[in-house]
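A single chain comes next, written as structure tokens; it is the form predicted alone.
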Amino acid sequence: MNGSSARPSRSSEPTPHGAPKPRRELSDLQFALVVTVPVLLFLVVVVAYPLGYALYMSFHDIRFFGGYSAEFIGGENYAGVLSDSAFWGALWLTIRFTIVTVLLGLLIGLGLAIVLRDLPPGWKWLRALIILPWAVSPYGTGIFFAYLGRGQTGFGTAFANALGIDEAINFISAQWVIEYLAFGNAWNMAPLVAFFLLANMLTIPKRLYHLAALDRMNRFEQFWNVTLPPLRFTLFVFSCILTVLALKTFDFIFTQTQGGPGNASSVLTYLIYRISFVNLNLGYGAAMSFFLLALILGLTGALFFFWGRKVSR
């Protein structure tokens, strides 16, 4: 019998009295439950309960005058929303605002990313400043663009006066207010898009650009064939993010126009606020909010069906 066979294994050695027992590792299922259960409980508290209560209110006529009362009326609130011309007008303004915001946000973000990628070595510190406009709150951005867009203090009037034109140019007018709001909203969110697109661009191998130069591609052809393909998934993701953020924008519009002039910028979020918290028609406002939720899910689902499935393959 050799020495190795006579030596007892470590598992067979007696554990000293009072020594701590070895820690048992968690299984995959146990680890998954430890990680997900607190998150699910948090979501139930902050999302599921308010959503469920809003659904309850949408089927009731809630009154506060003469004491609180909630009368069950079935689907009357939903039928009223579908026959409400104010809802359809706000729906069109919301879609218009969202489309312009997403397009401008992606274009401005892509342009910023390209400029920051090609900065000279001594100027690359500017990349750290890219996030500053996004760090400004929507409330502050709304006040900032409200002053810039008015006829008395706006940059349009200042530019016209610099050219010798004595005329006030008001961007917050019924004709252009949605586009102006979308531009300000895109300005606020585009740095986040640029930040991720820039990080994506920096992962593209330099040799691809050298090969494109050997093939005598111009700058646009290099962008279209070398730079853009790796960015398509990132652009899809941020098109979904910008769509959701634009559809639920409220504070930026409230601080800048409060739905005006008239109802020219009364998007769905502002209309729901006015119905629910100004007119105190909570049941009707809750029903309208579910149409907004359906719009958010429908547009993001359409983006994935027509675009996301292609770029995620």
Partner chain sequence: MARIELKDINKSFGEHQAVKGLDMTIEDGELLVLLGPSGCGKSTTMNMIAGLEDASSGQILFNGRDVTDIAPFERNVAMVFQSSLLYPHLTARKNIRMSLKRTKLSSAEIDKRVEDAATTVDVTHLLDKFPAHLSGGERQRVATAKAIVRQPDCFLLDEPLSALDAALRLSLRSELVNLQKRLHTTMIFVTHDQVEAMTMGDRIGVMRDGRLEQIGSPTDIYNEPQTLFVAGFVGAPPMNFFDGAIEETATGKVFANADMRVPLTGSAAELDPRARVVLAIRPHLMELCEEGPESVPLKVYAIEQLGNEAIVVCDGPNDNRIRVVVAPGYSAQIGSTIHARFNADVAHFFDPATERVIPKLTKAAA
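Please read all numbers here as calculations on a predicted model, not as lab measurements. Here, rigid core means the biggest group of C-alpha atoms that superpose within 1.5 Å across both forms. Positions refer to the first chain, counted from 1. What changes on going to the form predicted together with the partner chain:
Once both forms are overlaid on the rigid core, the distance between the two CA positions of Gly52 between these two forms is under 2 angstroms. In this overlay on the rigid core, Ala32 has a C-alpha that sits 2 Å or more away from its partner position between these two forms.
Form predicted alone done, so how does the form predicted together with the partner chain look?
The next block holds one chain only.
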């Protein structure tokens, strides 16, 4: 950004009364400050302050009964989280949910992108239509998938009936609920992944496929050597995005299963919500949320360390 955005306004054009007054232009630094300071202030208010307050709470025992009190208890909340079996259970569910979401999201996205790329000439408009699932709010997706998954109303039972099996198949069961939720979440995100992958794919020169044909590659080798390499960076970026979104998913699970059946879908965000806002154990909930933050930073950091450094050069 150079100083041209701070060009003298119309009022400084020459007037009949004499030469225009020279206007001082903003330097690049001044301009940068003018543009960013309000945003930074805003971020301090809406991010830094709550984060700092959460940190403060996590070292205190906060009580509402018998009058509000906050008693400093050091690292006791953190120690408590580490010895809490509910935390470890929720952590495992969160990781399972995240891994399945990322894998399904990328796979469905890749599959969609390939289908959209190979559409026959009269069907290209489908490319525009396919973005719709992404436009559905997680809240809507949750309700939608809840009905689709239940034994009474879901497609599992419908398929079973169509095959002549008289049995209700419930995906929202203790055994499969996490995978089912991850599937719904992936359905929500996959179109966006597909769009970015499709944009990448369309930049691959057609001649490269000819080269692969002359080199006698089969379809899999062709996919591996021609189609996939230019997609690697996009796949990495979306792994990170999907990882972060999956780790912090709350609304989707809240509307669909409320952490159930039992505690089978009580992921970390849901557990933290219950501890902090149902049981009003704010200090303990705040401490647990910092473990979630560490998990998010750790996983995305690991992704970058083991994968991102290789593809972003």
